[in-house]
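The chain that follows stands alone, in the form predicted alone, written as structure tokens.
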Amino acid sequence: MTPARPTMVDGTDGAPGGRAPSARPTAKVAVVGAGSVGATLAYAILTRGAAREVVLYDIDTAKVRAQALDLAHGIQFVPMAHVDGSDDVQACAAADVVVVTAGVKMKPGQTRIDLAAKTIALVRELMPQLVHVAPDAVYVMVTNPVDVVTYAALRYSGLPRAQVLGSGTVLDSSRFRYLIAQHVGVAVQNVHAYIAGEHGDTAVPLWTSATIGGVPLLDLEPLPGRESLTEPARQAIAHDVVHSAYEIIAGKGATNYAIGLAGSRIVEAIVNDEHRVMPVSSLLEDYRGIGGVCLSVPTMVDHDGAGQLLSTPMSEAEVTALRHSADTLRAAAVQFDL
């Protein structure tokens, strides 16, 4: 295949594709997967000003070449920034991130893990291309299931643990938190609570460390005219936490919008090296008795990737979930030849 002809814009005035020396690029990610979350991912990360060099690299040419296009022009209404879109893997060259979106479409009445095998060849095949042109990239796996997809990506590619991560629960714990925000009448910027173990139907909320304006969720009396927050409701929103992705995939086929900003927050902890606290999925080896597996606990994300998993209070419960979620997600990395 002849590559594409990459789209290149930016900022600065003169020739078209032209680039001041000024303006060269403090982080440059790349997006792997043109598709609708690939697209939505790097829209995210172009109006969050998350990198001066945004590349979208898919097999499809005609796709890559569209959706570069149309990101690029709108590139004057976001903050200065370069935009590439090529069919060559070469175009990924020395990328700070890498994120992966690339796979095969979930359709409705499946689960993640029904994905595993078309999506665990591609990365097989994938990962060492990637490696070879971005060796020192932080890699962000966005494809489901995220956590064998991550534990797949990590033993194809032979690079440390830290650099080689999961989007994980920081969707779900998203969902979790505006769930809550709904139900007891907070913002829900003032809601702090994770979701942590698989991205999928063995996740586990962590009520016991969940607070909001530092007291403690389950200490919390109801605000007026709203309900408590009782086993039943916990349950119902447990629930919703894992199911709500099925009904959207049900209504519109894929999600996108919020898993392309949970993502392009995840590449922002790690380009700006912020030391944030993010429940992304990662190889666990000792972690409250689990290992040998990549799951989702609040962990410390900055510029080397997956840094220090936190410590997070849980109750026996809430650790025999996260125990149960890690066999689940071992059983399929072995059914898979993991």
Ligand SMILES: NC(=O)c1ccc[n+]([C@@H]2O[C@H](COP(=O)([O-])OP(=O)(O)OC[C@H]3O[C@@H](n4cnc5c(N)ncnc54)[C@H](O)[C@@H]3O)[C@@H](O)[C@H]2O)c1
Second form
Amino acid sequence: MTPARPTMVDGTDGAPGGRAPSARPTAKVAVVGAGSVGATLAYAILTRGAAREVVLYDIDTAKVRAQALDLAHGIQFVPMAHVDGSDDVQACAAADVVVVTAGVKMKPGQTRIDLAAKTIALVRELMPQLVHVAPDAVYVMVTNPVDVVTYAALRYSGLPRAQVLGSGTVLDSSRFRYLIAQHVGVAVQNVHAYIAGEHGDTAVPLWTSATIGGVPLLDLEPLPGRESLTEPARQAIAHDVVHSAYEIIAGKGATNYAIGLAGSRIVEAIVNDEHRVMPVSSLLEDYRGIGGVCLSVPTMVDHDGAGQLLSTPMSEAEVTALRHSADTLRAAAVQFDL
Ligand SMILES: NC(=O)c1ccc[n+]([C@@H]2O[C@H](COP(=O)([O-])OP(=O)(O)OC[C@H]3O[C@@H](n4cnc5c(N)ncnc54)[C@H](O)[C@@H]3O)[C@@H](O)[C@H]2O)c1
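Given the form predicted alone above, what does the protein look like in the form predicted in complex with this ligand?
Below is the whole assembly, all chains and molecules, this chain first.
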């Protein structure tokens, strides 16, 4: 039986102009959670022309309608696309990519562990509903704690490993590249460097494999007027990568722009079958002896989701730190009965 189409913000059945949807060889992206991150991610997808159909789904009816309307009113100024918002999960039907940003607000007196437990319960309820309507989608988890959420989503969806990935350290790596670029005095686009492991306190900066213009970063002579990248300077950068989110949250309540762009870039890599190397979070089976945990290492992202993991060169200290990150995440998963 064909499920009934949901009612959308424009009062139609979801098809542009109220007509039956035509088969378009272009992507439909569903964003679950129309909060700061979900709405900004949808905005980034639209401005970058990454999808022809963007659907927001949220349990907050008034908010999801408002966000979708606000985005839809700007369509004239971006590559052609259709935007809708709904409180019915059916809106996500047949999406090519589903990005999950749905989150639970922290209540006064609640701990981070309480919040994480509530979030895992949300994933447990949400994933089967989403998979029911969009079984072929690639799922990109953004909700924190993202590595544990990705592991939970994989488990509760029953989908194959490649089809469920997390935004992982894509954002952390862009912060890392930004800080290196600032220190060295080059364009951020010329810095190739990754943060691996947990999106969080045990994140691992991969200095050994970092390069600028093909020159290993650790061998790079300082440019005129610039400080060399000493051990204390490297430690300060690594610290800022992890802690800058706290400063942003203290100042404006949430981080949304950089994660919106990072999430949109992951969506594009999937939709366009780019085979792009990104540090997304996915289930490791036997990566340098690490398995049974979702975390980030440089990974080929294509139409099927998280593909080949790269054996990026790592020092012994970096591998030890990655194992520590994996142990921390595995312990968190056990704590939530995953
Ligand atoms: N992975 C990263 O790099 C990264 C970066 C920034 C934020 N985040 C995470 O993204 C998440 C969202 O952040 P935010 O600032 O947008 O929060 P927010 O509170 O503004 O938005 C969350 C939205 O989720 C909706 N929601 C709750 N339960 C739902 C359900 N069952 N189905 C559909 N929608 C539901 C809420 O109504 C709300 O609109 C948080 O977990 C945050 O920590 C992750």
